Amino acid sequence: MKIAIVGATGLVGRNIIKQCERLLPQDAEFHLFASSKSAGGKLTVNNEDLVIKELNSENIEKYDIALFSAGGERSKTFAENFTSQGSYVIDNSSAFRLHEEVPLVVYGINQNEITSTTKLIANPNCTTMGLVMALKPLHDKFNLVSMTPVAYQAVSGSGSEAVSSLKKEESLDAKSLAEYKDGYYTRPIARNVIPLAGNLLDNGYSDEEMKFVHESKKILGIPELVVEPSNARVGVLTGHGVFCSAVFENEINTDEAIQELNNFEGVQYWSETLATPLDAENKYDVLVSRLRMGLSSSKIINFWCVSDNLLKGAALNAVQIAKHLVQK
C-alpha cells in the first residue's frame, strides 16, 4: 500500500504522520510532499528517514491514498493529479467541502457515505468537527432543529506562524504587548480574546462562522437546520472550545442526553471536571461538560465541548478515514 502525505512539514502534516504510524499498517509505503522550500529535507515515518519531494505534477505517481494538508489552492491544483490515477484523496482544506458530489466526512458519523467511486473526500473545518461529534448522538435521540454555537478558537488553527506569534507575545510585558503591532493577527492574541476568527464576509459574518452553518447541515444531513454562529480567537495554543445552545424537536431529558454522549464513540462527558483546552490537548476524543436544560424550554440544552483541533479537528479524522478505506 502506497500513501502520500501532501503538506507533510506543516503542523497538521506532522500530526498526520504520527496518526499514520499509530493507525495504518506498518508495512505501508509512505511518500512525503511539501513546497520547494522543504524539498530534499527528511522526515521520519515508522523509523525510516524519508526524503521530502516537491509537490509538482512530475513527482506524482499512483498511490492508494493521498492525505492533503497543504492549503486550498494546492488542493485545487493537484488533487485531480492523484484521483485521476486512482488514488483516494482526503483533503483537509475548505476547497471541496461544499461540492455536492464530494462527501464531507467525520469519522464516527458519516464515513459510510464513501463509496468505491468516491475518490475525493473532504475533511471538515476543525471547529465544526468537534461540535458535530457532540451533536450527532443528541440529534439521533431528540432531533436537532436549530443551534447557536459560540466558538473560542485556538491559534494553532491558523498555522505555525500564528503559534510563533503567540509565543513571542507571551514574553512581552503588559505595556509592550498593548502596543505590539507585528503579530499574526490584527491585535495581540496573547492574554487576549479577539471577537473575530477568520475573514469577514459581505454579510458581516466570518468565513469561519459560515463554515459552522454550511458544514454542520451537510455532515448531519439536516439541510433545514438553523444555525446562528459566533466565533472568537483566543490566546490558547491548542484546543477549540464551543458553547452551544441547541433546540430539538423533542423534549430533553438531561440524564438521557449525557448517557447518549457517553455511549457515542469518540465523545466523553465530564461531569465532575470542567473540560478545558488543556485537557483536550493530545486527546483523541471530544470532551463535553456543563450540559444543562434551557431556561425557557425543555426542548433546549446548553453545553460546552472542546477538542484538539490538530487531532480530531484535522489529522486524526483524516487518518481515521484512511484507516476506514484500508479496511473496506
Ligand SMILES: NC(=O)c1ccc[n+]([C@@H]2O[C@H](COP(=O)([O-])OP(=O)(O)OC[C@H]3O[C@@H](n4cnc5c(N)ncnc54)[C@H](OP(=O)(O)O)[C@@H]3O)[C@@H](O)[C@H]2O)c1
The other form holds:
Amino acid sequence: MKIAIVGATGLVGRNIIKQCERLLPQDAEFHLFASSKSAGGKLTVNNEDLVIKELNSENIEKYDIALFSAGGERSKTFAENFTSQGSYVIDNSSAFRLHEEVPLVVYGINQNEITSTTKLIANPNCTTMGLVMALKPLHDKFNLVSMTPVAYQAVSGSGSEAVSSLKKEESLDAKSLAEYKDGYYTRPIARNVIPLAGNLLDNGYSDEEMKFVHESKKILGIPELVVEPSNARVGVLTGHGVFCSAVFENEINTDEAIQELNNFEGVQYWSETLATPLDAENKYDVLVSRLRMGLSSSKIINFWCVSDNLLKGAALNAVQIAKHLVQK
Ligand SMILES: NC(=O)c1ccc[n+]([C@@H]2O[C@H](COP(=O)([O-])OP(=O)(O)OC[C@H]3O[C@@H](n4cnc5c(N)ncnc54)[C@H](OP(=O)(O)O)[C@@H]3O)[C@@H](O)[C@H]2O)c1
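Since we've got the form predicted on its own here, give me the form predicted together with the named molecule too.
Up next: the whole complex, starting with the chain shown before.
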C-alpha cells in the first residue's frame, strides 16, 4: 500500500505521520511532499528516513491514499492529479468541504457516507469537529434544533508560523508585548484573547464562525439547524474549547445526556475535573464538562467541550478515515 502525505512538514502533517505509524499497516510505503523549501530534507516514518519531495505535477504517481494538509490552494491545484490516478484524497483544507458531492466526514459520525464512487473526502474544520463529536450523541437522543457555540481557538490551529509568533511574544515583557506589531495575528496573542478568529466576512462574521454554521449542518445531516456562532483566538498553544448552548426538540435530563456522551466512542464526560486545553493536548478523545440545564427551558443544555485541534481536529480524524478506507 502506498500512502502520500502532502504537507508532511507542517503541524498537521507531522501529526499525520505519527497517526499513520500507529493506525495503518506497518508495511505501508510512505511518500512525503512539501514545498520547494523543504524538498530534499528528511523526515522519519516507521524508523525509516524518507526524503521530502517537492509537490509538483511531474512527481505525482499512483498512491492508494493521499493525505493533504498543505493549505487550500495546494488542494485545489493538486488533488485531482492524485484522484485521476486512482488515489483517494483525504483533504484537511476547506477547499472542498461544502461541495455537494464531497463527503465531509467525522470518523465516528458519518464515515458511512463514503461510497464506492467516492474519491475525495473532506476533513472538517478543527473547531467544528470537536463540537459535533459532543453533539452527535445528544442529537441522536434529543433532536438538535439550534445552538450558540462560543469558541476559544488555540494558536496551533493557525499553523507553524502562528506558533512561532506565540513563542516569540511569550518572551517579551508586558510593555513590549502590548506594543508588538509584528505578530502573526492583528493583535498580540500571548497572554491575550482576540475576539475574532479567522477572516472577517461581509456579513460581520468570520470564516471560522461560518464553518460552524455550514459544516455542522452537513456533518450532522440537519439542514435546518440554526447556528449563532462566536469565535475568539486565545493565547493557548493547542486545544480548541467551545462553550455551547444547545436547544433540542425533546425534553432533556442531564443524567441521560451525560450517559449518552460517555457511551459515544471518542467522547469523555469529565464530572470531577474541569477539562481544559492542557488536558486535551495529545488526547484522542473530545472532553466535555460543565453540562447543565438551560435556565429558561428544559429543552436547553449548556456545556463546555475541548479537543486537540491537531488530533481529532485534523490528523487523527484524517488517518481514522484512511484506516476505514483500508479496511473497506
Ligand atoms: N493546524 C490545525 O489545527 C488544522 C486543523 C485542521 C485543518 N488544518 C488545515 O491543514 C492545513 C495545514 O495546516 P498546518 O497547521 O499543518 O499548517 P503549517 O504548519 O503551516 O504547514 C503547512 C504545510 O503546507 C506545506 N506547503 C505550503 N506551501 C506549499 C506548497 N507551495 N507546496 C507544497 N506544500 C506546501 C508546508 O510545507 P513547507 O514546510 O515546505 O513550507 C507545510 O508542510 C491547512 O489547510 C489548514 O487549514 C489545520
